[in-house]
Every structure is written in C-alpha cells, then in structure tokens.
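This document opens with one chain alone, in structure tokens, the form predicted alone.
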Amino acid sequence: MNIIEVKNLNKSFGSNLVLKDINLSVEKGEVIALIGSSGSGKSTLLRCLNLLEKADHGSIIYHKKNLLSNKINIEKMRQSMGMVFQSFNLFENLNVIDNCTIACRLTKNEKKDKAEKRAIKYLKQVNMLDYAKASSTTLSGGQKQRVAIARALCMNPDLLLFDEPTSALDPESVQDVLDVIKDLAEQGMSMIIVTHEILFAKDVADRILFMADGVIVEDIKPENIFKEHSDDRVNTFLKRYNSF
C-alpha cells in the first residue's frame, strides 16, 4: 500500500525549472534514499511534499487526498508528515523537552504531562533523555539533530522526511545520527532521506533514487548501487565514493 504517491510534479523558481515531471511512490514501511549532486532538486522535492514549497503542476496523494488541493489543511497534514532539517531548527529559547512537546501542545491541544511522557519515550530512543532539561543552545550539532528527530517522532508521523540530516555535523556526530535513523528503519518507519552518505543509503534504504537536473534518473536497488549504470551521470557521481 502506497503511503504517498507523486504524479507529474513540476516546480519552477522564475524561469528555472527545478523539478520536471517527478513520479514517485512510497509504500508503507519503505525507506527511500534520494542521492545526487547539489542542485539536482532533491531538497526541493522534499519541501514540495511537505508543502513548504508549492508545486506548480501535478499531484501529491497522501492519505487519499491531493495535497495540492486548495482544501487541504496544511497544519493537520504536517502532524502526520514529519520533517527533519539539516540545520536542526530547534527553538533556542526552549529547553530540550519543551522543544519536543510544543508542537503537540499547540496543534493537538495535548496536556503537558501527556506530551512530556511521549517526549521522554523518544528522547530515550535517540539517547538524549539525560539532556531533557538542558537548553538547546548548549548542545552539539549531533545532539541537536537527535533532539530534532525526537521532536518529529513526538507527533506520531506516518512518514518522515530527512533533508541531509548529517551535512551540518562533525564526523564524530554523523554516526550517532545515522544509527538513530537506521533504528527507525528497522522499526518500520516510512522515510524519504536526502543524503550524501552513500554507504548508509546502501545499508538502510529499500530503494535509492538518483536525481539529476530535476529528474529522477534511476531507481536503484541498494545491492546494485556500485555496479555500472546505464546513465553516465550516475556513474560519474558514484565514482566519487567507490571504484567500480
């Protein structure tokens, strides 16, 4: 069963066509990795799925509704489609547990104790429970990203979007964040992950989609990622990471 289906999606910024007739479906429990060079349209695609950017044409079917319909309640939709940004986007004036509970309390009118109980569960899952009362400004980049993941999980999402979750981290923090995402994959969380961590994508993803020039060029099985591909753009990109 598809949890989300994208049909003929196009997005332009002025005269620059960034997404060109994107077609994509994700089954429930499936992990999709989006790879490709910077500027290929990966992050724009994620932002269109979450309606942070409005696509110009096409459809995004989620929970049997077209998200590009004017009748969509964007706030309600985002309660079930979480997004984790490369820049964390934590509220610096709030401590860790308040960062995790504020969305539930404001958008779902949950009582503080109920929201905090769930936050404790997910902070423990990402190994950040000891920092529950810490100011978000005192955390390292890797710690902030793990809190951001816990915050997204607190909304009980059906689908999680990750926009290069390790790109702003120091090498020592990268593995901690990747381990958390791998754990979510093993638990059956549906995810779309924009990443440059090719070996991680090979290990965790069910499918790896290569994007170039606003197009999904190739849908690759993880075990075939380092084999020769029919499109030279894929081969050139992957040779940066491994020799065929």
Second form
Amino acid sequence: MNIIEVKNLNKSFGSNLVLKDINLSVEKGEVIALIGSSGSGKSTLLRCLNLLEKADHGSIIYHKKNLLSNKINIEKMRQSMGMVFQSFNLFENLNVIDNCTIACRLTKNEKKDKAEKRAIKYLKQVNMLDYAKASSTTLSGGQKQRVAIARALCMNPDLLLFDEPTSALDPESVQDVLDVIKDLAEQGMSMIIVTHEILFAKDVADRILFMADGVIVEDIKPENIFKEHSDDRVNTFLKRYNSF
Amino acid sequence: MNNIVYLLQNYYPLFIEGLYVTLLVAIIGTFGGIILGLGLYFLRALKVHFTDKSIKRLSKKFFSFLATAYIDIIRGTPMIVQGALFWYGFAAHLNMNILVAATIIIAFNTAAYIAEIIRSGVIALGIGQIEAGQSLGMSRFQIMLRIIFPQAIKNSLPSLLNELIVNIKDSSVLSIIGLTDLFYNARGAASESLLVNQAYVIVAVIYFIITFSLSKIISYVVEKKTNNKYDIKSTSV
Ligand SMILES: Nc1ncnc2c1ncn2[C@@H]1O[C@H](COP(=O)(O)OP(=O)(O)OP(=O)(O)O)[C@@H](O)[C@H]1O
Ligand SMILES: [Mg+2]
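Show the other one: the form predicted together with its partner chain, since we just had the form predicted alone.
Next comes the full complex, this chain leading.
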C-alpha cells in the first residue's frame, strides 16, 4: 500500500522550472533516500509534499486525498506528516519538552500529562530525556536535531520528511542523529530523507532516488549504489564519495 | 528662581495631579496599544493560501488591506489631529470621560507603530520556527500567539518601552481636547500666576526627569533580562 503517491508534479519559481514531472510513490514502511547535487530540487520536492510550497500542477495523493485539490484540511494533513529541517527550527521560547507537546496540546486538545507521557517516550528514544526541562537554545546542534525528531514523532506521523537533517551538524553529532533515524527505519516508519550521507543511505534506505535538474533520474537499489549507472550525472556525483 | 519656588509651593497639587493623569493615560494607552498592535500586525500579515476557500481568501485580503491602510493613515497623520477628530466628532457627543477618550486615542495611535515594531521583530526571527509550527499542523494564529509573538515582544522590548516614553511626552497634545494632563495643568498655573516662563520650565523639567529616569530603568532591566548591551538611550528622550 502506498503511503504517498506523487504524479506529474511540476513546480517553478518564476521562469525557473524546478520540478519537472516528478513521479514518486512511497510504500508504507518504506525508507527513501533522496540524493542529488545542490539546486536539483530536493528541498522543493519535500516542501511541496507538505504544502510549504505550492506545486503548479500534478497530484499528491496522501490518505486517499489529492493534496493539491482545495478541499483538503491542510492543518489536519500536516499533523500526520512530520518534517525535520536542516536548521532544526526548535521553538526558542519553549523548553525541550514543551517543544514536543505544544502542537498536540493545541491542535488535538490533548491534556498536558497525556502529551508529556508521549513526549517522554520519544525523548527517551532519541536519548534526550535528561534535557527535558532544558531551554531549547542551550542545546548543541545534534541535541537540537534529536529534539526536533522527537517533536515530530509526538504527532504520531504516518510519514516523516527529513531535509538534510545532519548537514548543519559537527561531525561528532552526525552519527547520533543518523542512529536515531536508523532506529526509526527499523521500527517501520515511512520516511523520505534528503541526505548527502551516501553510506547511511545505502545502509538504511530501501531505495535511493537520484535527482538532477528537477527530475528523478535514477531509482537505485542500495546495494547497487556504487555500481555504474546509466545516467552519467549519478556517476560523477558518486565519484566524489568514492574518492574517500 | 524665587518665582519657581513660589509656583511650586502654591501650585504643586496641580502639577502632581497633571503628572498622574499623564502617566495614567500613557501607561494604559501603551499597554492597550501593544495588544492592539499585535492584532493589527496579525491582520496585516494574513496571507492567502491556495487551500483557502473563496470566502476565506476574500476576507484575508480585505483585513490585510484594512490593517495596512490603518497603519499608514495613523502614521501619516499627527496624533493631535486624530485626537481632535475622535473627540469632537465622536467621543464628546457620547459624553465619554476624557481620560477614557485620551487612553483610547493613545492606544489606537501607538498600535500602528507597535504593529511595525512587531513586524520587524517577526522578520528578524526568520521563517524557520513558523514553518516548523506549520509542519506540525498548528494554525497561523496558534503559531503567532504561542511561538512568535512572545519572542518578537521580548526581542523588541527596548522599542516597545520606548513607545511608552514617547506617549508620556506626546500625550501633552491631548490637552487641546481638554485632557487635564501635566501640560494642561501647567498652562493653568501659568495663566493664574502670570509666571508663564517659570511654569513651563517646571513642566519641562518634570517631563525630562520622568522620561530620562524611565529610559535608564528600562535599559537596566532590558540589559539584565536579555543580557545584551542594547542601548535604549539612543532610541529615546
Ligand atoms: N523560494 C524560492 N524562490 C525562488 N527560487 C527558489 C526558491 N527555493 C528554491 N529555489 C530554486 O529552486 C532550485 C532548487 O532548489 P532546492 O532548494 O530545492 O534544491 P536542493 O536540491 O534542495 O539543493 P541543496 O542541496 O543545496 O539544498 C534552485 O535553483 C533554487 O535556486
Ligand atoms: Mg535543500
């Protein structure tokens, strides 16, 4: 069963056509890694999925509804589709646990103790429970990102989108965050992860999609990632990682 | 000098009462203006989303236009004119208490400036936290009220409190509609005692002492609270 299905999605910024007829379906429990060079449209694609950007045409079927029709309840839809940003974007006026509970309490009218119970569970899972009462501004980047993941999990999402979750982190914290995402993959969370961590993608993803100039040009089985690909842009891109 | 002492000895209740009125309308007016200003900014910043139905679309555009127009008109006309229009054209006919009327005039005037202060505060915060809130399914109102405004207010505290200082001084223009503020009472003391220059010197000194010490207190408090070196002096008195 598909958790999300994208058909012929197009998006341009002015005259700059950024997404060209994107087709993509993600099965329930599937982990997709989205790779590609800078400016290829990876972030734009993710942002179109949860309607932070408006695609020009095409369709996005999620929970049996086309998100691009104007009949959907956007807030309700987003409650079940989490997003983790490169720059964490924690709520800086709130402490760690309030970051995790505020959305549930406001959007689902959940009682404080019920929301906190779930927050504690997920903070434990991302190894940040000790910091529950800490101000979100005092954390390191890796800690912030793990809290951001817990915050997204607290909504019990059916699909999680990650936009370069480790690109703004110092090397030591990268692994902590990747470990958390790997845990989620093992628990069967459906995820689309934009990343430059090729080895992580190979290890965790079910499929690796390569994007170039607004097109998904290759759909790669992880075990084949370092083999020769028909599109030369993929080979050039991966050569940089092979040289390590 | 003797004349100043004479004035103070004989008219001090007038100065004190006037100062009380000035502080009352300025403080309540500024506080009300902050509430109104937040609402005004919220309306001004309404944006149409493609999932909005046509009624929502239309009302968002309408209220955003209205708020923008209001801000421009208030900032583009002197408070003395706004006050005269409100008082003679409206409030006086209802026998509104002059203190209430003056507070309303100040609140509705300062709201336009505060909406702009909040706007730069929100812009300075960046879009990240707003998008995070959106991605969690929070409404724009919830995001603003619970996440953005608390931070924008805290970061703009020096400018917001500066509005209080401005209002302490500028409420004096409302003496023309009969607000018995510090300036109005000083004028009374001047004409009764015939010591015109001395009365206005006294009132100038009182305004200065109040606003100057207030700005000192504010910058001390702000510095302590936010732990930064923001110098409010440069934006006040
Ligand atoms: N808000 C915007 N307005 C105008 N152009 C934009 C906007 N966002 C992205 N673009 C353009 O769309 C193209 C794709 O950008 P996008 O951010 O999706 O790339 P990306 O694959 O995520 O790159 P990176 O790896 O650097 O994050 C780029 O040419 C970019 O300049
Ligand atoms: Mg990107």
